[in-house]
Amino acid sequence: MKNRWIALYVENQVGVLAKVSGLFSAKSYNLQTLTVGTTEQEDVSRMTISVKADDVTFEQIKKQLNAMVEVIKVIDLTTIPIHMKEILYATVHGLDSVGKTEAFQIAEVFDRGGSVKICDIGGDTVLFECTLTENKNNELIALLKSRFKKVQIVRGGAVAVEAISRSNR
């Protein structure tokens, strides 16, 4: 099974998110991430969905989504060039001054144009705010867990959009 990505344009109405997520739960498809927000048209929302599935199951998912009345368009992002970011907050607790310094150094190493920063700091706690790719966020989490004893993670899911430039293909 592979990670697959779908972008859905849907009618921006009450209950549409529940219907889409209900389709996944009714068929026992496990959503990895789901983000949704309005587009430039207030009556249209775009969802970015990540699901781990084999080829046959993924084709069924796309067909079932296309069959929903509220779905305007389904885009398979799995094999096309995309830009993708995932929001993540990581809180590291129990830090002394050496640990805080190390936390700031880790943020500097992962930062690429403002994608990782320390956004809050307290007595023995530091809060990271990260907008990296899912894989980079996984690497950051692994590093934080290897360096610090108490790490709390909050992931917000990924948002993806098709690439424009041919240089990304």
The other form holds:
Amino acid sequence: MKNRWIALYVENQVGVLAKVSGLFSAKSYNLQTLTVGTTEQEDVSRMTISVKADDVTFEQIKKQLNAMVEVIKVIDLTTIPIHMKEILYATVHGLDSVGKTEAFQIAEVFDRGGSVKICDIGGDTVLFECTLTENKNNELIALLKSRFKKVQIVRGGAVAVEAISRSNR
Amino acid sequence: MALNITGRKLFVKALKEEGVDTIFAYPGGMITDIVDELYKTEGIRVVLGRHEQALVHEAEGYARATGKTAVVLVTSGPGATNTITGIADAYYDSIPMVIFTGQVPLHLIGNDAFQEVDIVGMTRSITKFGVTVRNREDMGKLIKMGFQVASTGKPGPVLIDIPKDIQVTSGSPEYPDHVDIRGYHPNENVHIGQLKKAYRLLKNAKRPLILAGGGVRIAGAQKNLLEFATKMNIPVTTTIMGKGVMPEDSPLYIGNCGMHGRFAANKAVTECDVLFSIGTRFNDRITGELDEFAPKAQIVHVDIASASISRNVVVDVPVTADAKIALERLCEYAEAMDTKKWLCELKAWEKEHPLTMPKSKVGVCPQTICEGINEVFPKANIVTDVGQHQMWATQFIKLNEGQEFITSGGLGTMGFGFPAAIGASIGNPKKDVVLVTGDGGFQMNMQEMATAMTIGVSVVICLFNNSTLGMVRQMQQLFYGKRYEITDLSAEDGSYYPDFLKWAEGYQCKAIRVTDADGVVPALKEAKKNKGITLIDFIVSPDDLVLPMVKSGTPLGDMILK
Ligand SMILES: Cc1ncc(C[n+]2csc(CCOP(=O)(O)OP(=O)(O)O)c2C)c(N)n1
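With the form predicted alone done, generate the form predicted in complex with the partner chain in the same format.
What follows is the whole complex; the chain from before opens it.
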């Protein structure tokens, strides 16, 4: 069972998201994340979906999605170079000044040209805002949890796009 | 520019342009406007059922007997929810159908208004496409889309939900000839390379076998199948949905395979070295234990829906194509194979365990009833309900060319038979319709007798009355130590309700009771003479079994034979 990625172009209509997500629940496919937003065409939305599945199941999922009247195109992102990021907010509470310094250091180390910053700060609280890969976000969460007592996490699903330069992955 | 018209007028215009001459309808507050429009319309027959579930089955029977797309019209809320079982049935058996549901006015949607339900949401997983018309200007386009999607590719039901205000709002009178649907491209071609690969595989086989399903019938490819099998000398087995796609008297036809398939057919699947399957989706009733399915064979799978291929059975050569197109191409290069030895083996298996039932201890033997039907009704369309009687019908009724076998295969819906038979008769009034039903399933939609008598259709109801839910009782008998919990339909003192003869009298319909073998043919002959409905109450023993049987989850080769 590997993690796989699909991008899906769908009609931007009421009920389409429910139909796509309903397919996953109805057929017991293990949906990891699903994000959706409009494209440059107002009447077309693009979804980024990640599932955990074996080869056979994954082929089925793609076919089943393709069979839906509302699905315009299915792109398998598993095998092509892509850029993929996930939004994450992490609020760390109960910090003294040493803790705060450490939080800033962590942000600095994880930052790759603006992808992690501390975007807000209060008496004993700091707020991280990150757009990293899902894996990198996982590492950051693990580190924050090991260093600080109270960490609150809000993650969005991943959004992916095909790379222009083929060497990217 | 043509003058604007109301939604209700556009609705009728759309039906006319689709060539719809019959619709199946049940009224209610949220479709009274459309109903009123139909009153003013000529050329569309409106059939009133007595329950919306039955109405959908009636439409299914109509579609299956005519090949046309059936149309259903019901009101919102309970009218709509009552259709759900029928829609699911149509979905699993790929029946082209458009269901129109009334809906509360747009401004009330989402407010838990009186008789509001999210029917599009509820039927999302059992329709090919479903939509609420939210804008009067989209109505024509969406109805067209509905008919297009329902009838092309792998057919199926489409649901179009029309809010009451849309029905009375004026707008464009346009009804398009065609809608481009960017996400919908049903397969119209066949990959010749894949087909040649399949052919080579077959050609090199020692024990080739064709497994044909309902897709062959939907594609109208019966003749092509016969031609292909005959040209190559390959034996053919069928699924229940495929019953009738191969003439039963062909020396190459070996009967149905699957849970209650013939011994020889199940052996053939187990022993073949190439299985050429076409228009079937390898339902578990066909495969038995998956890991042991056709264990010695390389498998070819031809199906119009690529999503059906390699879903259950992983295949060696997938071919996404319409069955007719694929068979036509194959016939162009098909050459005779020497399969004599293999056909002899099949004959020997058939001899070892021929399909036949022991004589019943009491009542009429089901096999005798089926043979009586063969004798008296060699040209009728055969409709079944779900249960033992359905399996006996698939085993013992012989279909000739031009006969349809109309049964609920995918969902196995009790209550399907009687309304479907009515629908089949409405669709094809010149043809005799014989219904084979059980006393359990019949009681699930027997109110439709009123529909049938009122509109005057002609159906012979062969009620296999064993006073039990036989199919489940059979499992209790074989696997649950004869603990007959909730499968006996009679009272503790043995009395049975209703007395079907007296009940039929209430509907002023002819009814005959048959309690022994001698009564079978005379009763059927009398029914044949009688135009209208005849109910024949065949008294059948509750202990009669459908055999062979492959226990759920065991290999096809492991059949219970006695
Ligand atoms: C709506 C529905 N409920 C339950 C079942 C489960 N079921 C399958 S066959 C059967 C018994 C059918 O009894 P009857 O109609 O009397 O036919 P018989 O098997 O006796 O020929 C039942 C309960 C079903 N298929 N459909």
